[in-house]
Every structure is written in structure tokens, then in C-alpha cells.
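Just the one chain here, laid out as C-alpha cells, in the form predicted alone.
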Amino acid sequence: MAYNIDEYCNHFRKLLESQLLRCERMENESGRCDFSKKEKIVIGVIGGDGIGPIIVDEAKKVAEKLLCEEISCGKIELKVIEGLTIENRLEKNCSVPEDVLGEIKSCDVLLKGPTTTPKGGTMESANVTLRRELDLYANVRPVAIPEKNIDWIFYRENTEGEYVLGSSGIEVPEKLAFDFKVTTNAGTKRIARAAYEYAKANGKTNVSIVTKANIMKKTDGKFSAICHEVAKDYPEITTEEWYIDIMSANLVNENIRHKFQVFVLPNLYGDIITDEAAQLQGGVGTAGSANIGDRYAMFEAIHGSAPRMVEEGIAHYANPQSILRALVMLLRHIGLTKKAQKLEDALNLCNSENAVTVTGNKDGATCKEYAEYLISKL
């Protein structure tokens, strides 16, 4: 059987050209947005799919309570954005329809519920599209378990690796398939810099670089080398390097896991290991996530849209803590640190009191009941 090798090579050539253009754009970045200088900050609120609209609606109520003064004086606007649903995306055959993307780009930051990605086919994840379109290069996920002396923060590269071309692979029918992993100098430098700057600003003394550079010698090898180069600018911080497999084991090793502080790692590894870390904290429903770029930022729950809960008629029993933890991160990002701390303290108080407990089933409280109790503690 003859194979059209030229067709596959041309496909790869186009991908290569597009990634080189992306490198040039990154190299010409203009710098971070200063929220303290903005007259009005627009927070886009996106429900998403499945349990998303339920948990986001309660988070919106919490935000309205916390930010009532800022909203009333016009300093902050909560803007509800419709259309980022699986039904609309499938109808338009687009991961993020153009009109929805335009609305999103009119905002400064986003509070976003989980979105469903169709299995198979060629439609890209809405999150992957948004991370690329908004250049949200840093996925930041904190995990804290005070009683076990765990205080971690993960800086996951968010715009390249296996995900940037995840829907653009090559398949030779009945023979083989290729997907592509991309690591750029500019993309790695900025995520490494973000991790080390966080460590420096927050008194952290240890940064762990996590790769599989012994196997993925070009891509992970580059990521490792550039991170170590950036580390030279922070001599007061100890830098360690671990392979992703042993680090996955380290997170459940009670003898050493308390020593870790800041992690910096490529996209796929970060996606997997932060779910593991969140599970140690109490489940993915308890952890928030930030996607940060120089112009835009997106804050969301780290879990998915939970179609099983919808099918079983228990969607209203979903745990809103993850999206509420994301709201804490959003408030800190836009400079409202006191409001962020107020919300975080209320969340911790609710958990320690254990008076209203969400289990994800009918034996626990509903999402609305938890949010109402939380608001009473603000």
C-alpha cells in the first residue's frame, strides 16, 4: 500500500510555521496589566456545562456580597457571558465561537465553570482554545493541608507541551498515529520566571523542576535547561529537579512531601499531578485554579463538568468549594487581597465547623445550602 508521505510532511510544515510565529509573538510581549491603574475591572462570569452553571451561580452570589461596594460605585462589573456551552459549541462546530470569544476579550478576568470536551473528533477543548487565544501561560494551583504541614503551589506551563497541537496530529489509517509536543524557549522562560518570582515574593526557599528529561530529551530537556538557567537569578532559592514518575510517588510519601514548596512543570505533567495533589487535600472539588497571562486571567474549578451527577439528578449537590477557592485567587490577582483573605477565612471556618457538609450526594448539603452558610460567615 502506498502512503502519501508528502501530504503528512506538508501538514507538519504548517504546524511548524504556526509555532514559529507563536514564538515571535511571545518574544514581543508588552508586559503585565496593572490592575491598580484601571478605572473599572470587568469580571466575566461563565457557567459552562454540567454542574458548572450551578456552582458558578453560587460563586457569583458570594462575589456580589463581597464586592457590593465596588460594584455599586462602578469599580467592578460582573458580566455574565452566555454561549460557552457544549450545545452551542457543537452547533457551531467551534470550541469557542467567535461571538463568545469577543465577549470574553472585553473582560479583564474570568470566573469560569467547567466545560465539556467531546470525545473523539477534532473539536479542541474550550480551555485549550482560551489558554491559547488569551495567552494564559501560567496555570497556578495551590494545595494546602495545614495539619500535614503541606503548603504547595504548582506552576504548570499552560499553552504548549502536548496540548498546544492536541487536535492537530497525523494519522495513517490502519497503521499509526502521531501527536506533537512543543517546548519553546520563550514559553519556558516565562513560566519559570513566574514560579521563581512567586517564590521570591512569598519567602519560599525551594523550587522543584519536574520533567521526564531522561526520556523526552529534546522537549523536556529544553524545559529543564531553561529552568535551571532562570534559577541562577535566584541564588537564595534552592532548586531541585525530579522526574514526574518519582514526584508522583513523593506526593504521597509522608516522610518528604512536606519539604516541597513551589513546583514548575510542563503542561501534561502539571495537569495530572495537580489532580493528585488536590485529592490529598480532600478531592478535586476543593481546589481552585488560576490561568494567568500578561493581559488576561481565568479562574476556575479544577474538576470537570461531572455529567454523571447531572444524569443521576444530583447536580445540585455539587461541591462549590473549588470555584470559590478560584474566586479567592481572582480577588488576589486584581489586588483585592483583604476581600480574598476574608473569603478564604470564611471557607476555612466552614470546613472546620463542618456544620454544612457537601458530599456530592443526597446525604450531604446542596451547593446552594453551602453557599448560603458561607455568606452568613462573611
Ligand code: IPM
Contents of the next structure:
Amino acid sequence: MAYNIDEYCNHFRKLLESQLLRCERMENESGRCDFSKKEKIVIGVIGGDGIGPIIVDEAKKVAEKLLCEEISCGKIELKVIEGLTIENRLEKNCSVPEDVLGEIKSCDVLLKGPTTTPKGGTMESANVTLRRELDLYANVRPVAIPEKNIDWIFYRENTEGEYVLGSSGIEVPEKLAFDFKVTTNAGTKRIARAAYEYAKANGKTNVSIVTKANIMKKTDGKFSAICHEVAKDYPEITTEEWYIDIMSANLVNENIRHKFQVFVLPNLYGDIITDEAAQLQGGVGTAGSANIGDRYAMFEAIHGSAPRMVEEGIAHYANPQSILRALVMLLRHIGLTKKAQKLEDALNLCNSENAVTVTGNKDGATCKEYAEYLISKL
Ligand code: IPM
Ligand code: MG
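Switch from the form predicted alone, shown above, to the form predicted in complex with 3-isopropylmalic acid and output its structure.
Once more the chain from above appears, this time first in line as the rest of the complex follows.
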């Protein structure tokens, strides 16, 4: 049987050209936005799908309470952005419709609820589109379990690896399928730099590079080599190298896990291991996630839109803590350190008191009850 190999090769040629252009754009980047120089900061608030609008609504009320002075003097604007819903995206057959993207780009930072990705088909995840369109290259996910002496922070590369061409694979029907994984020098340098700079600024002494470079020789091999190269600029920090399989085991190994501090890793491994880490902390409903670029940043819950909770009629029992932790990171990112600390302290207090506990089910408090209790502590 003859295959149309030229057609597949042409497809690959286009991908290669587009990725080389992306490399050039990254090489010409202009550097981080300085929020202290901005007269006004616009925070876009996006509900998303499923439990998204429920948790984001409560987070917005918390933000309004916390930032009432900044909002009333015009230093901060909370701008609600509609239309990033699965219904609208399916209707327009577009993962992030043009007009919605325009609204998003008029903001500085975003607080975003989870969005649903249709299984199969060709529609890309809205998250992946936004991370690419806004060039949010660092996915920063802290996980802390103080009573076990665990204080981790994951620097997950967020724009390339398995994700960048995840919807552009090749399939020869009834025969085989290819997906592509892309690792670039510039893309790796910037995530490595972000991880080491964080370590340096926060008195961390240890960074773990996590790959599967024994198997993914070209891509992970490059990731590892470039991280080591960047590490040379931080001689005071110890660099360790681990493979993702054993690192997944390490996170549940009580004898060593507390020794890890900062992790830097490619996109897909970062996706998987941060869910594991969040579960150890108390569930994916408890962890926040920051997507940071030089111009924009987007803050969200680590989890998805939980369609099952909606189907079972328990969506309003969703835990808002993850999006609230994301709000803490957002406030720190725009320089409102004291406000961030205030919210973080209130969240920790609510957790230690255990007076209002969200379980994600009817036996627990509702999302709204938790948020109201939290606001009373601010
Ligand atoms: C995450 C999510 C996303 C990812 C999905 C929603 C595309 O799992 O932010 O970890 O895979 O990155
Ligand atoms: Mg994930």
C-alpha cells in the first residue's frame, strides 16, 4: 500500500518552520514588566466552566474586600471577562475566541477559573492557547505541608515540550500516530533562569532538575544540559538531577522528600507531578498555580472544571482554596506583598481552626460559606 509520505513531510516542514520562528521571537524578548511603575493594574476575572464560575465568584468577593482601597482610588480594576465558556468556544469553534482574547490582552494579569477541554476532536485546550498567546512560560506551583517540613516549589516549563504541538500530530489511519515534543534553547533558558532566580531571592539552597533524559535524549537531554549551564551562574545553590519516575516515588518517600526545595522540569512531567504534590498537600482543590510571562501573568486553580461535581449537583460544594491560593500569588506578583500575606494568613488560619471545612461534598461547607468565613477573618 502506498502512503502519501510527501503530505506528512510537508506537514512536518510547516511545524519546523513555525517552531524556528518561535525560537527567534523568544531570542528577541524584551524582559519583565515592572508593576511598580504602573499607574493602574487591570486584573481580568474569568469564570470558566463547571465549578469555575462558582469558585471565581467567591474569589472575586475576597479580592474586592481585600483591595477595596486600591479599587476605590483606581489603582486596581477588576474586569470581568465573559465568553471563555465551553458553549461559546464550541459555537465559535475556537479555543479562545478572538474578541475574548482581545479583552484578555487588555488586562495585565488574570484570575481564571478552570475551562473544559472537549475530548478528541481538534479543539485545543483554552489553557494551552492562553499560555501560548500570552507567552506564559513559567508555571509556578508551590506545595507546602508544614507539619511534615515540606516546602516545595515547582517551576514547570509551560509553553513547549509535549504541549506546543499537542494538537498538530500526524496520523496514518489504521497504522500509526505521531505526536511531537519540542524543547528549545531559549525556552529552557528562561524557565531555568526563573527557577534559579526564585531560589536565590528566597534563600533556597537546592534546585532539582527533573527529566527523562535517559530516554528522551534530544529534548530532555537539551533541557538538562541548559539547566546545568544556567546553574553555573548560581554557585551558592546545589543542583541535583533526577529522572521523573524516581522523583514521583521520592515525593512519597518520607525519608527524603523534605529535602527538596525547588524543582525545574519540562511541561508534561510538571503537569503530572504537581497533581501528585497537590494531592499530598490535601488535594488538588488546595493548590494554586501561576502562569508567568514577561508581559502577562495568569493565576488559576491547579485542578480542572470538575464536570462530575456539576452532574452530581454538588458544584456549590467546590473548594475555593485553590483559586484563593492563586489570588495570593497574583497579589505577590503585582507587588501587593502585604495584602498577599494577609490573605495567606487568613487561609492558613481557616485551615488550622477547621471551623468551616470544605470537603467537596454535601457533608462539608459550601464554597460560599467558606469564603464568607474567610472574609470575616480578613
Ligand atoms: C494544568 C492542567 C492543564 C495542563 C490542562 C487543563 C490543559 O492540567 O494546568 O495542569 O495540562 O496543563
Ligand atoms: Mg494538570
